[in-house]
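Quick heads-up: it's one chain on its own, the form predicted on its own, in structure tokens.
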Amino acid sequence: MLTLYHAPTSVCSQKVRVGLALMELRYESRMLNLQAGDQFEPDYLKLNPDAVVPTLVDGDLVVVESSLILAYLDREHFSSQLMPADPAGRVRAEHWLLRCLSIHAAINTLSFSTAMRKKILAEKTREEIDALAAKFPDPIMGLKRKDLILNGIASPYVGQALVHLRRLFIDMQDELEEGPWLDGNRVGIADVALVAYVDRLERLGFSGFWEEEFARVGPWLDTWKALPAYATGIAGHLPPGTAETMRSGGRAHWPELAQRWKKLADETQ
């Protein structure tokens, strides 16, 4: 039996749950409360020393990093049906999986510098924020989290995030030319790897990143939303009221982000 350690609104947890649903794989759910600090508990750190979710356990094997988990599940439990068969397609898909590290960092940046920042500042003192940052096994990640909370979209990490997101949508727009999915007419592992990230931006009220310039991205996300795997992996795990809070918390920052996005577009054309 597969066991998944995950969290309801974690984008990396979402993309693995979407993959599990698409592959129709059953698993034992171990839900972590990230706000309460479950990821820093000693027993969990033995499984995942980076104190992040998700973590997959398959017998005696522990698999971490969401893109690697997707690749493992597809290869070992789904006969590699999500991975393109041709060498060029496989290389493109594997490159998308590798790029998810920077894409996730960008989504994390925009989430914590906008909607999540507001909630944390309302609930925690400066001393508690410092203590939270100190818990991260990677001290640079702790410093990043504290900077996003204290400085919001003025943080230098936001500019870095916008650069990576622009590359993401340029490449998605190109690859979606041949069909509704990144691999053409069939859903593939790259689509599964990216859906939770694009969905998070839409939930933050940031669909303006793609609506005018990258017109194929919106229909791609709409196609995902019509699939049962999306409901099972993402929508079905959202706690009541979180969607409205996230959207309002993000939308307040959209005017400034839109200006910076346009400036970046002008500079890179």
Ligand SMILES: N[C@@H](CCC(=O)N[C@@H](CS)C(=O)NCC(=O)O)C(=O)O
Given for the second form:
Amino acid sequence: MLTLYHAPTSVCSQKVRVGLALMELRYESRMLNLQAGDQFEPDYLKLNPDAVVPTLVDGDLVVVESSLILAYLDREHFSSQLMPADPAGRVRAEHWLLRCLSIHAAINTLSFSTAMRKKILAEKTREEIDALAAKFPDPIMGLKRKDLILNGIASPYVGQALVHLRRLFIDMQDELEEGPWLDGNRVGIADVALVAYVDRLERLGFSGFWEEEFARVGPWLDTWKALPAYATGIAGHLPPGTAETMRSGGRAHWPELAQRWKKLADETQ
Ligand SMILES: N[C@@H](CCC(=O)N[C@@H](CS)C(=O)NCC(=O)O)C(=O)O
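Could you switch over to the form predicted in complex with the ligand, since the one displayed so far is the form predicted on its own?
Below, the chain from earlier opens the complete complex, with every other chain and molecule after it.
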């Protein structure tokens, strides 16, 4: 029996839920409330010492890291149907899975420096923010979270995020030349690994990152939205009001981000 520890709006949880839905795998759901600090409970830390979701348990086996969970599920429970069979396609797909670490960090940066920042500043005192940051097992992750909340898009992490996102869209645009999916005509593991990240940017009101310059990305996301796995993994789990909180919290920062995005594009021509 598969058990998934996850959270409703976490992007890495979304990507695993999309994968589970696409592979039609049943699982027992253990939903964590990240705002309440469930991820820091000692029993959960035994499964995931980084205090993050998702975590998959399959019998006696504990699998962490969302991209590795997807690869594990595909390999062990889906006859590797999502992994390209040819060596070049496989190398490309594995590289995307690895790159999800920096892409996730970029999405986390843009979420917490905009919409999440607004929510946290409205709900928590400075002491509570300090206490939250001190709970992270990885002290640098705690420092990052605090910096994003206190400094918003002035944080240096935002510049780093924009660089990684620009590379993401350059490469997506390139790979989508051959068909609607990254590996051509069939949905593959890289598509599953990336959908929640691009979806989050759209929900924050940042689709201007790709609309003009990387015109194949929007239709790729639309193709996803037509699949039941998208609704099951992402849209169907969003608590009421979340869509509006994300949109209004992100959108206010778009004019400045758009300027910085353009500057980055000019510098990297
Ligand atoms: N590289 C990890 C990142 C996991 C991660 O950072 N998860 C976030 C949610 S998307 C989390 O649990 N954050 C805990 C927190 O915000 O306290 C993965 O892909 O699984």
